[in-house]
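First, one chain by itself: the form predicted on its own, in structure tokens.
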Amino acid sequence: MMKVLIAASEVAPIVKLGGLGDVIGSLPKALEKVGVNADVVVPFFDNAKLEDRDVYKSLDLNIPFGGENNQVEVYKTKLPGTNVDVFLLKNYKYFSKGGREAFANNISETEMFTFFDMAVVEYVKSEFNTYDLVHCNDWHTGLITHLLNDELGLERPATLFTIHNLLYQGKGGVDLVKDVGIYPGEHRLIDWDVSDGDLNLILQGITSSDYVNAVSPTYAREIVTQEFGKELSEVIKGREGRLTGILNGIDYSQFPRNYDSGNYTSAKKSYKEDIQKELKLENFRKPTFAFISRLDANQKGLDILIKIVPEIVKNGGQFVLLGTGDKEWEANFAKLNEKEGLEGNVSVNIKFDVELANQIYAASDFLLVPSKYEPCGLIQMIGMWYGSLPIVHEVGGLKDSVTDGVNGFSFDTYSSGRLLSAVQRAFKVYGTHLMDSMIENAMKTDFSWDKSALEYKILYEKVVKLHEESFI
């Protein structure tokens, strides 16, 4: 049986900051079913949720970093309800302040994860010949593949680097190179990287791994273009022969639902009446358009969304928002609650509330996902599971999971006009047999991890073979 180590910054439910944690918490469980033995390694943050779980110390590691010798304690536990081993790396100096927010992307965070990468490599060395492949995820693990090359050469395991979001790159100070024991002139690639004054961790992962993949087939194609790949597009294009995309799945057990494609009508009507009451919306049979997301001004389409909210109400619809994020955009959307003419048909809720999110999914007719870019996106998959038809911008995983007029609606150009046009098409099908058919299609679409895990197994086998061929 193939043995894989999955390295990441988080793993749900032990450490969860965002969508990455959900992926790392679900993928190894699905891999287990298809005959891949996957371990997970993450930092042991102070706020790790380990109540009612067996945790024991496995070994100690000594990590040379920043001119000092640092001790890391390796603790072992299991992912709940599985046989998947999770290794937690503990060090007070570097991990005591982490695990509280995603995407901080600052110098101290890059130092923390550079140290984590060193510790992972030492762990792999301590378990020599245990792993066939090390699967690294996002910039937090960007130096692992490079350091494995340095430390073990061809005897290292095969390496795969997954890009979950290219625009979070982990740019750190040039001194980090010295902290890990690399000096100017030793590595042409690192010398080139730091020539602009910083070390780019995602760049290191992309360029030094055996293979690269992204979290949807369309996103893998997009990031070789300047529009989506920005300053790294040429670097990724150089790896195009060893680049692929696998659509993330979702763990349906995290999303309770007491109806299915055969009896959703009365259940959703009941949820809708409850949510209208709870959020003080007018109790009419109006189409409800929901937006549930992190309020990220650069990614989530907030600028084109806010412009069409009055149009949704004017056309006889209701708008519900749930999310937190950028403070300026929190304030912009909160003002809609008080805007004249929108009263009773708009509910903006600036908070993080998993239970309310699930209620809104179940109650809403349509789910707005107008992202400027979306590597994979889970929101549209969750919406479909609950029978809420997604309205999406045709990018990344949104394009790969939503078929216009079949299980949702899509628009091609990023503009409020094109978004509104898709919303108007949704208004036209509301309450018709076509909508019933679309809801049934959406609810029957399977985004479980089973299919994706099988694709990862095939990719792992391919990458291991390519690495073995490099010996010859």
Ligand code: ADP
Second form
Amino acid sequence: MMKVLIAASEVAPIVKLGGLGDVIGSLPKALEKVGVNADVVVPFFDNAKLEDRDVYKSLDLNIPFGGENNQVEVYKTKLPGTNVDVFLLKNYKYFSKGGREAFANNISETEMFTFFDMAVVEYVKSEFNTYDLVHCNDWHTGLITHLLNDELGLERPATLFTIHNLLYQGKGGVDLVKDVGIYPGEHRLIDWDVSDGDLNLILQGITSSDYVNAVSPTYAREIVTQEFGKELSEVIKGREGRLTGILNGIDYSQFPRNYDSGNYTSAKKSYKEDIQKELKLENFRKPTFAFISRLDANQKGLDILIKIVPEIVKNGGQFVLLGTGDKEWEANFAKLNEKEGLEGNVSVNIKFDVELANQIYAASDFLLVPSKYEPCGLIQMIGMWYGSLPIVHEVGGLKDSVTDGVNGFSFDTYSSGRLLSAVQRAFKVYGTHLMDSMIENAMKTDFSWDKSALEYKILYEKVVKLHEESFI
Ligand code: ADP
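Give me the form predicted in complex with the named molecule now, not the form predicted on its own.
In what comes next, the whole complex appears, and the chain from above leads the way.
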């Protein structure tokens, strides 16, 4: 059986900061079902949630880093409800302050994860290099391939690098290269990268791995363009032929639902009545448009969304927002609660509340996802599961999961006008038989991990073969 090590900064439910944690927590479970033996390795942060799970120390590693010898204790546990081994790397100096928003003043995030990369490689060596492939995720794991090469040469496992979000790159100081014991001239890619004064960890991961994938087929095509790939587009283009996309799945067990595609009508109606009372919305039979998101102005389409909220109300709809993030945008949206003419039809909730999120998914008719870019996006998949039809910008994973007029609505150009015209199409469909069949289609669309895990298995096999062929 193929043996894979998945390296990442987080794994839900043990360490979860964002969507990446969900992916790393669900993929190995699904891989286990298709016959891939996947282990996970993450830093052991102080706030790791281990509850009463068995955790035991399995070995000690010695990591030379920054001119010092550092001890790393390797702890082992199981991913809850699975047979998947999770290895937690413990080191007070580098990892004790990670895994939350605030980091130690003297240790940067890039230093922390460069140390992590080094420790992962030592861990692979301590396991007698029994892994067929190391699956690296995002910038936190960007140096692993180089370090594996240095330590094991061609005997190293094959490497796959997954891009979850290209805009987070992990730019660190040039000294990091010295810290891990790499000298000028040893790696052409590193020499070239640091010539502009910093080390870009995602760039290293992308350029040095045997193969690269992004978290949706469309995002994989987008990032080779200047518009989406920005300063890395040319570099990524250089990897065409060794670049693919696999859509993330979702773990449906995380999203409780007490209705299905056969009996959603009455259940959704009563959720809607409850939430309208709770959020003090006029209790009319109006279409409800929801927006649940991190308020990130670069990504989530806040500028085109805020302009159309009055139009939604004017057209006889209601708007519900649940989100936190950028302070300025929190304030911009909060003002809508007071705005004349919108009373009783707008409810802006600036908080992070998973239970309320699930209630809103169940109660709403439409879910707005106007993101400027979206590598994969889970929100539209969750919305469909709850029978809330997504209205999405045709980018990245949104394009790959929503079919206009079938299980949601989509618009092509990023503008308020195009978003509004999709919203108007939704108004037309509201309350018709077509709406019923679209809801049924949405609820039946399968985004479980099973399909994607099989694609990862096939990709792993391909990458291992390519790596083997490279030294014949
Ligand atoms: P991203 O990873 O870019 O934030 P995704 O669509 O992949 O976007 O995932 C967002 C996840 O975060 C969803 O599960 C969504 O329900 C949840 N979420 C976002 N904002 C909130 C909030 N304010 N309260 C509760 N859950 C939220």
